[in-house]
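Shown next as structure tokens: one chain only, the form predicted on its own.
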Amino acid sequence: MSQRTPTSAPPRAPWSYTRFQQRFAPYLFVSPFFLLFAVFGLFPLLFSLFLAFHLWSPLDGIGNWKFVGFENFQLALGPTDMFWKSLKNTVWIGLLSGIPQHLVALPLAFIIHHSLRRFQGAFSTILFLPYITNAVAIAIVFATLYSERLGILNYLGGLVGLDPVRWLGDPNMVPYSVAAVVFWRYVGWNTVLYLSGLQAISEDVYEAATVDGANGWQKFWYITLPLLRPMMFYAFTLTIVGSMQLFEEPFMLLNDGGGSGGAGLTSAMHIFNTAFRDLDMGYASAMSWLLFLAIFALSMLNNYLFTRDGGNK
């Protein structure tokens, strides 16, 4: 029998720049993004996750926590607790602020694309000036606007000889005033929205619907509406989670305290106040994922109501 010869491995190829550049240079351009996200996003989620079922205070430096449990959530969800209320507050502010949005935009954005075309641009840059203004900016005029003595809504109503309102003082005017300036700042950011979805509907499902007879209140209920669907969902969906954190502008106008009688005080005023003024690190973490299950229940909720008839977003 012949005897065989063991075959010798190929040899390595030599180490090149070109050659580093087709294997690892694709993950070291994208390393800074999953670095970033880790430090910035992930270690703060999980950290806050953690400090929820503990009692800690920054003062006591780090390690020095105390497992307590379920006891933040449950203090949390105490008949006698803040939370409840600034929940409500900020339901309530979100509503008030969150419909009136959509009522007017959709049919504003349905007005501009079909009767105003040729000012179209310049109509998205006015309406979309308010979603990029400075917060403070916007709450020092509001808060000019709705001065007691010296604001403008006040001198106007005078002249019809109505009494001075107290519109950041009376907790039963608070919410609509609070209201009122978040509508006046998205509203234009979802007619801009809304305008963008009109824009990828084809014309000549218009013009089959005019040949048809077809009036305007017939195109907007039969064919705008089922087909600006998924815009929608997505217009209402960035609305119920930016209305759940509320927080500049309510922050701005009426302080930490949320003005008279709490009556402006949301959620994540409250949790700023916990975890920023209070120290109590722990508390504000567990109300922090309460109102992110709040926001998810809402979200799914939102998901249902639009997809419960069959239709896809």
Second form
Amino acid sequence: MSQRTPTSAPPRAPWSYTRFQQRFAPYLFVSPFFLLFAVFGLFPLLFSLFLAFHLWSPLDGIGNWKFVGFENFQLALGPTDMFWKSLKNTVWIGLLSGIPQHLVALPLAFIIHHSLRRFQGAFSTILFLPYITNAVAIAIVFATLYSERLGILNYLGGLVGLDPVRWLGDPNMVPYSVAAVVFWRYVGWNTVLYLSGLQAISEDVYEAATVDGANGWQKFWYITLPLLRPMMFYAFTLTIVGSMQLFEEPFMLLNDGGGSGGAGLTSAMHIFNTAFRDLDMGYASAMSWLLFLAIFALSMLNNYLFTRDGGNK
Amino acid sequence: MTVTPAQHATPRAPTRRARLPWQRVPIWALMLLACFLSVVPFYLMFVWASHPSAEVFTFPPHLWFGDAFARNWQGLMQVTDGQAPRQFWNSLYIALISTLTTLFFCSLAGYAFAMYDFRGKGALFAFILGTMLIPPLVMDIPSFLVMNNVLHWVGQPRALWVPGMANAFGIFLMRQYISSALPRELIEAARMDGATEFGIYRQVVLPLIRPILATLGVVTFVGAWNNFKGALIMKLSEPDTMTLPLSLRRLGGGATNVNVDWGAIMMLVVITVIPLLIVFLLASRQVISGLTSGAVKD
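Form predicted in complex with its partner chain, following the form predicted on its own:
Now the complete complex, all chains and molecules, led by this one.
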């Protein structure tokens, strides 16, 4: 260690490289995040907020934006634009995929945890597999399954006497078809989350309940569910935030327009089209902030529902 | 509520009564069905990649492998103008460099937050966590503009990996692990022995946090490999920069076009998915327990 001559008054410890680097190392170690966030986070965020009140295309060049006040927001919320429709599509597809995800994942995790404990690792690996796959690749596989005349789904339906379904052609079917892919991809992830939540519940609690004469259903209702609440809250939050930004699956299955009648056009797709196809950056920024508000509101609602009765039930 | 790795490993006493075998039949049937549905799309992509293009769509559909694997590879080279290996390399390059830089910067910051006391630590960490609340979608447009009008990085791979090098999730995951798995005395001891601060990180901390490095590594690799929207926005669409997801989009987009080489497309699908399967299966236990232990610990 290099010792330098003291430069300050005698009562203070001599300046040393060791001490210096000990004091400043942590700042240096955490600084990359803040540097990157300043350039790729904070500045863009403020710029996006600025753009939301302007009319601007990147082709106009920096500085040539026109202030329009709340016009972008009014346009998005008005009846003429696709934004409302896309928001409704997004929420609808989110409900169709999200609710079944949790309705299936919770019992699956429960069964794995309580009845198939020895195979826990194998089951969670297999169920987790869809989560790590490539959305574009898997959308192509599902598009093939959904093929109207030659797809496997309609083939199987035909075997039991069902008429062919226009999975990706019928606007009424489209939200279900997209939601099925999303469901497939994330149900295993939720199962694994719930499984780890269940594993964290101490066995003693159940034993105490058994001593008190609780039956299986009572144990589930009065022990498992309440103790699983933090994990459920976390899993719900992830589902909400993820569903509201759904992009790749419908984009690949239906093309950027969202299929016939735009039934599969999500808000993320609409914003993407507006920004990068129509180059209307100000308007797209305004819509992205509206979507952010929608996500925020739904997260708050989720938070409210979970904290309302303070851990009871 | 906390989930620690130690609790995962705790064996539970077998308190429940053994059930009769026949009662377990529905449970097993249900689980096997769930596993079957999880795996079947993967199985089918391999089946389709092994059949001649014209037979990907046949009626009734093929459910077993064919012998056209090599033919479809040639078809893929044809429809991509021989660029498929290059696209694979582009994806691999971005994923690997993302992974290495993310592991380095996140573990460094996570270590600082876990093992040092410094002024402003709490506020800085809270700020980092707070940035996780911003939906990525809000960042798409302005980060494109920064890349396009300020840095002129559009069309270059670094537009994809630089912004995420030190990310909130990674720092959080690292801090959680390091503060629960590494004793402070260890750091003090190394300091007594005269190690520099970075030396301690490199020689003491890094070797001890391999499990969580594996978790974050796989997650980052998978995320970067799959980054479709980012590549689309940053226009990695030239032959020398195109990544696999963009190539897939170009060949199989909309999936309504019947006059394309479906065998070749399925070959590309398989090539896109295989590295993910390999990386995940090598570390699945570690990834699952690492991810879920970071999940609810706060």
